[in-house]
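This document opens with one chain alone, in structure tokens, the form predicted alone.
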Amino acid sequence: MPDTVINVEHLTRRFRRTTALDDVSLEVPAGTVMGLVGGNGAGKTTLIKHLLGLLKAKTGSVRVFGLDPVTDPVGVLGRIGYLSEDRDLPQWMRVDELMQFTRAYFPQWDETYAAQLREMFDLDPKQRVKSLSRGQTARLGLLTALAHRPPLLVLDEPSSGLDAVVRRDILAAIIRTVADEGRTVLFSSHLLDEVERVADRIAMLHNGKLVLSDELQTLLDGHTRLTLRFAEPCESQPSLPGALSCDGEGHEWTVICNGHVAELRTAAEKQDATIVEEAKPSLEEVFVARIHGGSRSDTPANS
């Protein structure tokens, strides 16, 4: 397998008037968990469906595993397990049957594995997926698309609808994965929690554009979040050069920066402010920070 399963370089797409992507380059190395988030509409689910061959590259290319996923789907769909977030499964087969179904469709398939997730997400093999509660038909999804073995697990917005206990165990089942066999997974979803706890790298699109790519713990690093208190009320946002986001009210604000902390203090001082608080901020407020400017109103769970 090439060190670099994902490779996206300079991918537009437009419809109509529309521009779903503009000018992504993207590389996902062997191995790793890439967490990909933005807002509803941001790109995720169009960047998605080019990897999977189901939109072709006009601008730009797209390449798995090396592979154009339009011209060699059979080379690179046989390699990908994916959960969409639809779910859409044929309602009328039983879970026992789905699985002899999915199995004909990759030689990979392991009977044994496939039984284990069964027993570990407690399906009833007999039970009709018409009958089965969302939550148990995001397990049977998962495990349709863990077991053959994929060298790269691509889901798509995983959790969403889904109660805590089921989030839980699907996370729990995408983390044993990646720690058991070192897969590659692109983990799309607006949860950036979740995200948070399973993903190295992370890519965040917004407006059709990539606009950070790294690995996580430089990402947070990179970032600091300055709690300060002004001796005196300020009625609008104080201007502090190097701030991403500023939030708060009166005597006290928080804001998160971006590699100017020492520029910041210095404003600071100026305007007789004290940092009470200096801590790393998490992906949720660095998310919001970049995008949104850091207000309460405009989350990701919302856009």
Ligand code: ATP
Second form
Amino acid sequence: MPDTVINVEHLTRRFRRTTALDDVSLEVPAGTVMGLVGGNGAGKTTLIKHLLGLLKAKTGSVRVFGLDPVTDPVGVLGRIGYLSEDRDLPQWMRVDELMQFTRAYFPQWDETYAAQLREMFDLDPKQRVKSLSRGQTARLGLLTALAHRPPLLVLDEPSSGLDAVVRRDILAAIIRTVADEGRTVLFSSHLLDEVERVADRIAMLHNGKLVLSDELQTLLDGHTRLTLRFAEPCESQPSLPGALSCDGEGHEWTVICNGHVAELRTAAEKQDATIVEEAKPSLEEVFVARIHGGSRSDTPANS
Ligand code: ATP
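Return one more block: the form predicted together with the ligand, after the form predicted alone shown previously.
Entire complex below, previous chain first.
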């Protein structure tokens, strides 16, 4: 298996006047759990569709296992387990029929594992797909994506519809096991605390642009959350060069920055403020600061 499972270079995709992907370049090394994050309409599903060959790269290139998913769909799709955002499973089939049907496409289908997953997900083999609840449909979609033990698992919003127990315990454990076996996972999610729990690497999309792509730990270590206490209450957001975002009211304001701590310290002192806490932010705080804090780069939010 190549060291790099996914290789996207300068991929741009436009739908009429919407630029869904804007010069995106991304590498996913083998054995990685890559969390693909971004707000609504950021371009996550469009990127995934290119990886599956459902969309053809018009500008730039897409390689999965070194192959072009559009010209070599068998070589690529045979090695991918995919859970779509819409969970579009054939409604007229029963659970056991869908399992048999999917098995026919994948020589590596693991019957014992499939049965274990069905038990674990508490799915009735005789139940029709159309009568399953949203969560049960998501479980069945996951089962069919997993049971052939694909070298690459692509999950579009896997948590959507799943209850907290399945999300936190089962899904997270499955993703970790897949990675521990040297296989690769790419999953998109809005639930950043869950992404933080399982991902090794993060790719953050915003308005079609890849704004961050790094190892999770490096990304978190590179950012700092400072809590500032001002001697006098601030009527409006204080001007703090180096801040990616600044939230609060009155005496107390919280700043997220990447680097620039000394600069912020000086600016705080000048404004008669003391830093009462310095801590590592969560992925969600970094995301909000990066996406909604008004900055896409090292440009300070308030300068
Ligand atoms: P969400 O988290 O809401 O599912 P996303 O990050 O998956 O969003 P995409 O579905 O990739 O985002 O959409 C990116 C942008 O491209 C959006 O503005 C969307 O409206 C647009 N888009 C996607 N597919 C099409 C299409 N087939 N035709 C027109 N516009 C499209």
